Amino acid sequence: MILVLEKDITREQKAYIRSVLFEAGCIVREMSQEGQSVIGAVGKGNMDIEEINALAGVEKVVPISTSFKLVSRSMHPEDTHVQVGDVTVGGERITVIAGPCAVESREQALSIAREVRTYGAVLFRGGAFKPRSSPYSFQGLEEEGLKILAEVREETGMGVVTEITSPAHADMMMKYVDVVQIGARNMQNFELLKCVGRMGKPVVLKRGLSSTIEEWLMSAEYILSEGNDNVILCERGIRTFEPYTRNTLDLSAIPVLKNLTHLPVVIDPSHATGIREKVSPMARAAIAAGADALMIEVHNDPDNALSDGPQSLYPKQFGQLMRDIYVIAPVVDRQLDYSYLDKARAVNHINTVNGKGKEKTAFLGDFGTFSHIACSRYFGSKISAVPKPSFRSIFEAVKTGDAYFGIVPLENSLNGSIHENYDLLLEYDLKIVGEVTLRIKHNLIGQPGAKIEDIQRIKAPPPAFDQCRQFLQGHESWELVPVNATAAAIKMINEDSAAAEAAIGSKEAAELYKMEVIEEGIETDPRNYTRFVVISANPIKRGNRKKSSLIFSTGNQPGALFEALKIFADNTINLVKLESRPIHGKPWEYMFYVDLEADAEAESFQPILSALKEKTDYLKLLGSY
């Protein structure tokens, strides 16, 4: 059940509530809802619910009607984000675990983890523990295999993940892995189910060969009675008379989980399928749908795997399908991030050398505006954003030191580039150290309860005027009223309290700002994107680097731009943006903003820069992330 406490409820009040509801033999959950407090209460006996709504303090009871309570949506409204190490499921960011089936020699699991981690996955799986059909098959190196995966993680800096299979392997659970697997036949073994609950570490829980939801969700429901809320589900496939397929992989469980549960959800193509070339095809079909995260099987060797080789990717088959979930995750307001351990390890080296907590960041207007989403989207919680009123007191800020790290747009895929942030580029001293892309989606926000035809005056920043021209031209009385940010406006009408008022902005804003979405996604061409990079004073330390950007001017003398270009087409590298911009104080000259993807900073790009020098006026690097 569900205990909505009274506003002014007595700290005393509450104290009893919880006293008797204990006392009832209940779990309870302390939460809150819309600025409410609330007390989630799940007992093995019989409460009368009308005895509980007469408590002094109770304002009303809702009952769960679900067998699972614990799990339920109703019970915790809010996604819940299972950490390991640094590394979050669920939110905005994909989270990749990748590694073979079965660790089988020392040489074997490091090889993979280093490949798999370059490409971007940030857990390593591997089973030392095997159960297997055949008693005859390869049953895994038990805690030789242990201690293999607590070596990966020590070289790597990748969490991992094992399955147990007996809680007698407790212990030696505790001992070495970060996350706990649950196998499809295990689902139901409910003593082992306990036996994590009471262990405490993360768990993935994948679904059983034949089960339903709610059976899966039941399990579940088993590991958090025993006081463990960091539980992962993993759909893995389910058996039906498809031949052509290992199993059935059921991505329809995807939107029924987000629906029923609070808990994130990771996808296994690899055991789903049992065929290597469906793998991809079907992982990327996951994120589409709304996973939280992907395990793949990934060998150096597959052909001479001793478990499940045919399912596996060679890593150069899971770099390219991290290269298309990189495209695909901003679709979905999500974000695959390459350096996700190396930045939150450097951060944390940051925050503990700098002895301030967290590091500042500085972003564009308010709270809620996309600035402060692609900032939350690209760090995480592991640093302390700070709204500026203008790109140049951003740059400002991060010269100054009153702010580690800036983020700022650069280019939206509709109204081209913010040419404000190259010149501040060019202007100040400070390095490109990482980038994000953002879908904008607009909405139009207003009053609760007011209607579209209340409205008469649209609040925005000019560039979201642009970006909904079309929606706006179906409403030619409307006023728009420019303003600096799209948080900023939602702000405005938030104070005004009325109904005429409208703003042009983010869920996330209208959300914080307690607004409501009166039309969503009013934007005219759904394709529209933003790429912001994070600036700083100081590079971050280094790790696996992508892309490059630099600035160079050249000669005005005919085929300068050419020899200069030439340069990169002899080495092969790919540009992924070439803009000019008139420099300031000189007609009709121009410097050249050039992307590429290399590791500009490298020390084999060496050569190539001092050619690169040799054909131009002006260099300058901007960073390498």
Ligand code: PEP
Given for the second form:
Amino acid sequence: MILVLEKDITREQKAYIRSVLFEAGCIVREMSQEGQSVIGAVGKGNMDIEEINALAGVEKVVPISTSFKLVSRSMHPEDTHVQVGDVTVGGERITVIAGPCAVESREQALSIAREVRTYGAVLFRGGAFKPRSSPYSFQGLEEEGLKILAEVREETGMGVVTEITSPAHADMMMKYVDVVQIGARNMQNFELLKCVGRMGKPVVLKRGLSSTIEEWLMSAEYILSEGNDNVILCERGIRTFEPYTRNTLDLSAIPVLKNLTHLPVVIDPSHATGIREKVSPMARAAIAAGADALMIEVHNDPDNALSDGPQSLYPKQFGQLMRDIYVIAPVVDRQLDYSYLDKARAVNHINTVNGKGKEKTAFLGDFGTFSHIACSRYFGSKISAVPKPSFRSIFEAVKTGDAYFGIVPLENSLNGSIHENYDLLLEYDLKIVGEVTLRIKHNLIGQPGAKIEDIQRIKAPPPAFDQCRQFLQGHESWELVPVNATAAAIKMINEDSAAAEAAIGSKEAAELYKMEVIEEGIETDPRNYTRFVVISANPIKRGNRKKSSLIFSTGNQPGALFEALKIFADNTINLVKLESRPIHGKPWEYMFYVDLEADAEAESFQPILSALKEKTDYLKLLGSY
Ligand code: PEP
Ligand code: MN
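Go ahead and give the structure of the form predicted in complex with the named molecule, now that the form predicted on its own is out.
Next comes the full complex, and the chain you just saw is listed first.
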């Protein structure tokens, strides 16, 4: 049941309510919903709702109508984020777990781990105890396999996931791995569920081969009721009458689960389809449908794999899939981060070297702006975002060490480049260390309960008006009031608290300032993206850099630009952007801004840079990321 508490409840009243619930044998969770204190209580006995309702300080008691309680959204309205070392499952960044079905040898596991990490996987999977349909099939390397997994974590920094098949293995699992997996065949092995509940380590709970969503959630309830909330639900296909795939992947489970439970959802298209060619299409669909994570089987020699070879991707195919996910994720307000682990390491490093509080990122405007959203999408919640009034003040803050990172927009898919930042990149000696692409979704935001008919005045920055032109043309009587930033506009209408005032901005800003979205997605072209770059005075160490940015100028003679670009062509380097900007003080002379798909800081790139130096008057590497 959910107990909604009175606003002016005293500490003593609350303590008494908790003691009554504890004595009745309840599991008690305290939370806050829309500013009001709420207690969730789940117990075995038949508690008298009337009696609880009559306790001083209780406003009302709402029974939880579903059979699962602790996993239900009503017990915990916010999404649960499961933390595995530096990796968060759930939230804005997509988590990708990859690796072979089974650990077969040290060389096999390490080789696959190195490859999937390069392509952006953040957790490594591999079975050491394999529950096989046939007793004559490979059963796993057992403890030896777990030791190899621990070595993979040591070498690559990826947390490791493996299946537990018996409570007798709990101590071994505690020693060697980061996440335990309950396999589909064990979803209703209640002793095993209770065991992983007590272990407290994050759990991937696979859906049973022919289990309903309710049965699956009841299994998760077993784990939570033992005090372990770190459960990730894994849809891996269910048995149907369809023989063309190994199982049928139930992607509709994603929105169903998102409604019923607060637990994160991982999709395993490998066991679902059983066929290599079907894995990537279903993985892409899973991200589009709102999955928090993917679990993909990858093998370096699938033809000779000891289990599940036909469904395992070749590492290169996995890399291709990751590129697709990278592109799809921003469409559904998510992010795939190739340098997730390196960045987490860098942030932890800053914390240890400089002490807490130095891990700041400077961004433009107020909390709730798209720059702020880009910042949390890139860094998660590990870094504090510091608002700055101008782009130049962001560069200054990073230069002086006042902030370790800065985040600035470089280009918008509709409006083009933000030239001021290109000029600042040229002027300041800072490095680009990362990038993040954000889909800019504009919403009409007003007072809670305000109706579209009440609106007379809209506040927003002029580019937002431009991007919502078509929608605004349908409301010609509205007065358009230009302001500096979307979040500032929302703050203003919050302070004015007039139903006639509305603003344009992000859903996040509306929530932050307790305003309401009146109309969602009012931008004319939904393909509205802004690419932000992260700047720092110190490059993020190690890592996996796919892209580089540089600036150069050439002499003013025929073929000068061609000569420079030919170097990229000769080395089969793909350019993804080429733009010219006037050079200050030299009318009609230009700098060229280039983005290319290569790690220009790598040793192997140095001859290319030297060749480029010979063909240019000026060359500056802005960074590889
Ligand atoms: C596995 O992940 O390798 C596995 C055996 O999965 P499932 O339990 O879903 O069949
Ligand atoms: Mn498998």
